[in-house]
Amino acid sequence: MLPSGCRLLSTVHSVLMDVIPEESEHQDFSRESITMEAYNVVPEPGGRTFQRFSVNTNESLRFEPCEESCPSPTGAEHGPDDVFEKGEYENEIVSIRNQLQGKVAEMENFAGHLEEIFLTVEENFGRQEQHLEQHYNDVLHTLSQRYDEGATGLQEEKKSKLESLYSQLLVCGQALDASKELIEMAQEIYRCQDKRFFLKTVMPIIKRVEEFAKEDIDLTLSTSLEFSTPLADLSDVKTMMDSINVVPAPSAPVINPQLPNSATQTSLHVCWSLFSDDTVEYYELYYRPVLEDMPADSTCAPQESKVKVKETHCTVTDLLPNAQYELWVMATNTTGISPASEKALYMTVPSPPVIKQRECSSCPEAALIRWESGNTNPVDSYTVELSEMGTVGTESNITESIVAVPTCQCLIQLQTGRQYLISVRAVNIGGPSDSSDAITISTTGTFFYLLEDTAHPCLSMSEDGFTIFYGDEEFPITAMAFEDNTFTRCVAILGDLIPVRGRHYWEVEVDNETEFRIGVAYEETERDSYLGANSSSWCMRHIRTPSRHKYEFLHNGWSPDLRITVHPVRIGVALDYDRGTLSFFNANLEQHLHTFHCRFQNDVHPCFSLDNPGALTVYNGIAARDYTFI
């Protein structure tokens, strides 16, 4: 008899035995509580007594102290708690139950693949059923038509027989019918008395005689009583029935079109079906870039790449972003090869857009984002994504996207007195591009830049280009280079179209000796006109006599009478749409300077001029002050 201890020790391992078959027997493992009930104490020879354990849930084991120590194998003296370790056991129990989900997961994966092999065979099994069925149609027809042409020769073949019988017959009973009839003229004239008729009808009927006679009469059978054994030409039959085990050659396979988001800027996943029976070994893919301005029949025809798959779909690689690609497959087996499918076009993912950071610009409520596609091919739509920036500079988890952008630009909408990331992506057929290089957006206030393009040539800016320079060098106007955009007469600049009508604030900073122009214009101003000599143009002027310092706010060629006498180096520049104003402060001492009242029909540009050799500087992206918009 074992121990105690070695038999406790068994009853534990027999309870495990009988948890584990339970809970592979139940996959869902409920986190219900397993709770081991203690039956009576069994009393065992010598005293000694063991608890015995049942088990109600699937969860853990939770053993109860026996009431009486056991002693252990060894002699020494050991706590309940010492043999039966709590931990120890559930430990046990959750690996043995992670165990049994593995093989479970495995065996349902198994029993999935003998599904799939199992529908397999039933398909392949149909098709092959289809198959026979087919050719054994197609032999019963042919041994069908092969019976009727013997038929048909046979009956011919009677018909001519009987036909040929038929004549000789009728030839015999012709000579058989001359024959007697000469008997009897010949037993008349033998049986007549007078003899002179005798005589005078005996001859001509005896030369009757002898003439027939001499005719041969033909007494064999005109044809033969045996029919010939047709020759039945059963080659296609015996073709047909070698054919039943030979595969034919597979038909074109169909080339599916492109689906969206089915390629990168280096691959394209293909797809292709059969509409038939058909057994394939393998799969060849053709495929080619499209170039455009290539005629159809032209020799310099880019050079077609092959890949060779055993499934009906493939990814090909190393390709050209935003690239079109030309694509046919032709399948393979033992007995041939297919035609070609027609041909599909396929489009790789474009590249990433490049944003133009020159050319946006931003206010309190929205920005204005430029880029430019970066691809040869068009493309379809783009994706401009924005993410906030936290406080400290972090960015934010959220993302937000407006989508289908046709052109390269997009006024976005957003909160004031934030930073946030924006990128774009370009998106075709095939799927969005990689996105841009991101750049960040501050609406804390009005941000432009200056629209080189505008500029006088006697003009230059600085590498960051918020400082415009007037130099001292004079240039003959037959030097200058004049674009139909740039002004030609007032040495002027324009800043960036602001994107939203409301209030808008800048800074321009200049020194006292230093003669300008600044303001606002229509972008279509006169360029061969100064700024505020016109209709389309609002600025503030200063002009440097030997006496003083003269400032003048000219609209349409009129201004005001003010005199100002504390020179502004820094000149604050307030517009709003709303009201229908544009404001002169000096910012240094938040001095109002003047205002102008104007109802804007169109949007107007900053702008900017130096009538003496000099600099100005721009500031932008701040927050207009409190005394501004009062």
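The term rigid core refers to the most C-alpha atoms you can superpose between the two forms while keeping them within 1.5 Å. Residue numbers count along the first chain shown, from 1. In this text, all values refer to a predicted model and were calculated from it rather than measured experimentally. Compared with the form predicted together with the partner chain:
Once the rigid core is overlaid between these two forms, residue 257 counts among the residues whose Cα shifts by 2 Å or more.
Once the rigid core is overlaid between these two forms, residue 145 counts among the residues whose Cα shifts by 2 Å or more.
In this overlay on the rigid core, residue 406 has a C-alpha that sits less than 2 Å away from its partner position between these two forms.
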Contents of the next structure:
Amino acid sequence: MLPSGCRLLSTVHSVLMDVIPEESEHQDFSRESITMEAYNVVPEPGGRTFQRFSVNTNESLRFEPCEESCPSPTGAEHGPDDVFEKGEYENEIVSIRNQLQGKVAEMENFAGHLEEIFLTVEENFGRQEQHLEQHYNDVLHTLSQRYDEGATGLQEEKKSKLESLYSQLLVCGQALDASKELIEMAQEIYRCQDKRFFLKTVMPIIKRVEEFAKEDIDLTLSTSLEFSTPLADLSDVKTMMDSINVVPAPSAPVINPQLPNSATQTSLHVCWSLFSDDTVEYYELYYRPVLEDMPADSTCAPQESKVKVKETHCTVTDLLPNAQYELWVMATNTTGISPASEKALYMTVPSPPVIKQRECSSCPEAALIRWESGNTNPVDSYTVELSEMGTVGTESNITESIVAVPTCQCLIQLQTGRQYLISVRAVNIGGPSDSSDAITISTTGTFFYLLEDTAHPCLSMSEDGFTIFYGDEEFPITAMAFEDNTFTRCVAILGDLIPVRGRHYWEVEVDNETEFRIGVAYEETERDSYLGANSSSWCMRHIRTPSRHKYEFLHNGWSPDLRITVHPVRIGVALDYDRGTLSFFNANLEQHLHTFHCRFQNDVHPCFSLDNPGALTVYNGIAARDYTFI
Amino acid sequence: MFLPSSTASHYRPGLRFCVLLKIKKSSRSVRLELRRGRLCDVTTLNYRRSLLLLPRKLANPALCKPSDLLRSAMALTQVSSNKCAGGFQKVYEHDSSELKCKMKFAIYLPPKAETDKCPVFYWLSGLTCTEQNFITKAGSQLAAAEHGIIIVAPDTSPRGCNIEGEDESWDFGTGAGFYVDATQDPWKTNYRMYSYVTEELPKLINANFPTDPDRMSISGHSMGGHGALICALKNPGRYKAVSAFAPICNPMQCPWGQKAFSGYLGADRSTWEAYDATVLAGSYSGPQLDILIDQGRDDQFLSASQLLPDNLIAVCSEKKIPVVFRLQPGYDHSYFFIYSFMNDHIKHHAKYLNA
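Moving from the form predicted on its own to the form predicted together with the partner chain:
Next comes the full complex, and the chain you just saw is listed first.
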């Protein structure tokens, strides 16, 4: 911080230099104003007040706004003074006043700045002092450690020397004793009168004495009297002393965890901070994507990219959505580069999902929305937003949000007879994605699309998905691609009815000749059987003979015997789960044709089939007529 | 109610508000007493009896004109009244101007009739029936109560006219009026069931009961089915709905019809056409009909070619008259069959009557 400190001081200095002449100017002006005040106050009945400057006080410069009672040019209210003279002075005064005001504002700002600067200087000084103290403390600490080590070393040496000398002493003592004993023995023998005994023992004694005489007495000291002092290794202390004078390389920065809502689909906003008060010239931010399945060898490791920034934050752009990135920072100054910070994992926001229009269905009380994730990797959850459309068709604000939707579909409760706009966002740690394209849902009547993957191969569908055709061409069986879910015998298709067990109504349009079966069936109805021929489907069947029309209402292969005199071309189908009824109507005549009574165990789907080449069209999203649910 | 303590002694619990109304009616006075909010008739002896017979509309003087009181007091006599399905099954007797004799009819008043005007469903019974069969055997009252419909069931022929030969057969004469206006002697004076059902009876009902005169429908069984069909076909737009149980669809071609028509209408078959549903359907023009017909498959008269529904169906198919004809397996000609499908028929009628 020293260089910056110096800079600040110089700034202060220069400002102070500037201040002084200005101050004097101020004083001049104030003197002028005072005199003018004195001049003008006397003949002035109107009471125009001038600014007052608290020039010689310690108060911060304050001025009251001038009252806007400008004198009229005619000077009717004024005394007999010369108008022009007064006008001159007025202009001058006004301009001077404005200048003074400006200067005062500057001064205030400057004073504020100065305060800040003083504080910063104090801070810097404090930090430097601390730093120094620490450094020297370290050095002292190290030195004392060395001293202790040296001292203990010496002590130990002394001890070992003393021990060896002592042992030597012992040995000498023993030798002395032994020789003394020998001599006494020899003397005893010599004094012995018994000649025979003397002769017996004299030879070994003489031998021993001879041996003893041959022995060399080692009289050298086992150890030296000098102490060897090892050279104290003070190299590291030296480096420490040196480093006091050198600006250290910065320590590793600390990278912050991801802030919520700071990421977008293609960018991340990363922040970090310095752990200590290092001086740093610039930072380098490294990042690389984290791939799910990384092979063991690092040759295929993803490319790491680098950004050089001077601030402690950075927005990294050009990233992939819904991807995890590893980021770390290194700080650099004149001395060197810091070690890398800890690696932080950031995640970009996912791409918006895509609502699957053809898989959404609705009924007067609810809607079922399905969508595609829009991201290759999984996201945490989805948020569904819906808003009710006003009567004019304008959008209102978001009225409801459903969060933490775990899968790519959602069943939403709605009010009858309204129109809604529904959109979806994908959510992960990085935040929510942009809103998907909205879908319009109308809660008038029941609305559904046909399930294309259940269609018999001979059935083709119109562009809008509501008319099915059974063509005239004969398809060879082998050419037909049967999937698991398609009807194989009955040329039929199911509808994707919303799984809400309430009342549903739809209409089917046919022509005079179409041979059809329409009704409902369980989702798992046998695909290799005809509609109405089993216990999992109920349908109305029309058979055309050359002479007349025949009608059957089939379930489990059985039908009541009915005659209908006017062929219905628009058939209304009404399903009521609560009452367990399925009714058919001639919608054009409002004529009831037949009602099945059955407690539907599971959810049913509308079913449609053509027994002979022809076409039929489904109409839904129609509010049920009054008579349908009597 | 908070009362100041000083006046508490003046009031007793169970306060009764008495309102005295005096209405002078041909030297008899009527005193009406309001007891705890309920209107209660208190009259002198003769008047009480006739007033009690009248529906609420008449008991409340605000609702009827003086001429009504006079006429109706002499026209209808209640024969019986039973509470049924929350409403009342009643039987009345009156002097018929068309039939020149006393005639009875049954009327079911649903709970809704106490407060509102209701539509009327006319039921025409079959051979040998009176007004009793339907009300005791058909099980119509619950559905009528649910949909708020008045059901009127007249007798099947004039009674006690002392015409020679009227009681000889069960399918001609008494109990076998065939809903025609006879032109031949000795039947032409009394046997005018068509006019009775289409003119006199509705007027009588509308004058005496809380009905909506614009909303009526007609149905029947066997001979009554024939009657219902021809009334609807001959009066386009008059009946809001029509249905039938095992009707005689083509009387000109079946033994029953031929016997009856030759007796009532004479040998000229062209006069029969005006009372044959199949013929009338062929020349019908008017508001769209929606006819519901139920027929028991095991009906002996079907196999005896008395009913001939196929003829009617063929004509209706050609003329695009909407008919739903249901052949019910196992069912015969009896009231058990009628009972089984009466709900469906009343629902069919309710759709149009309550629309």
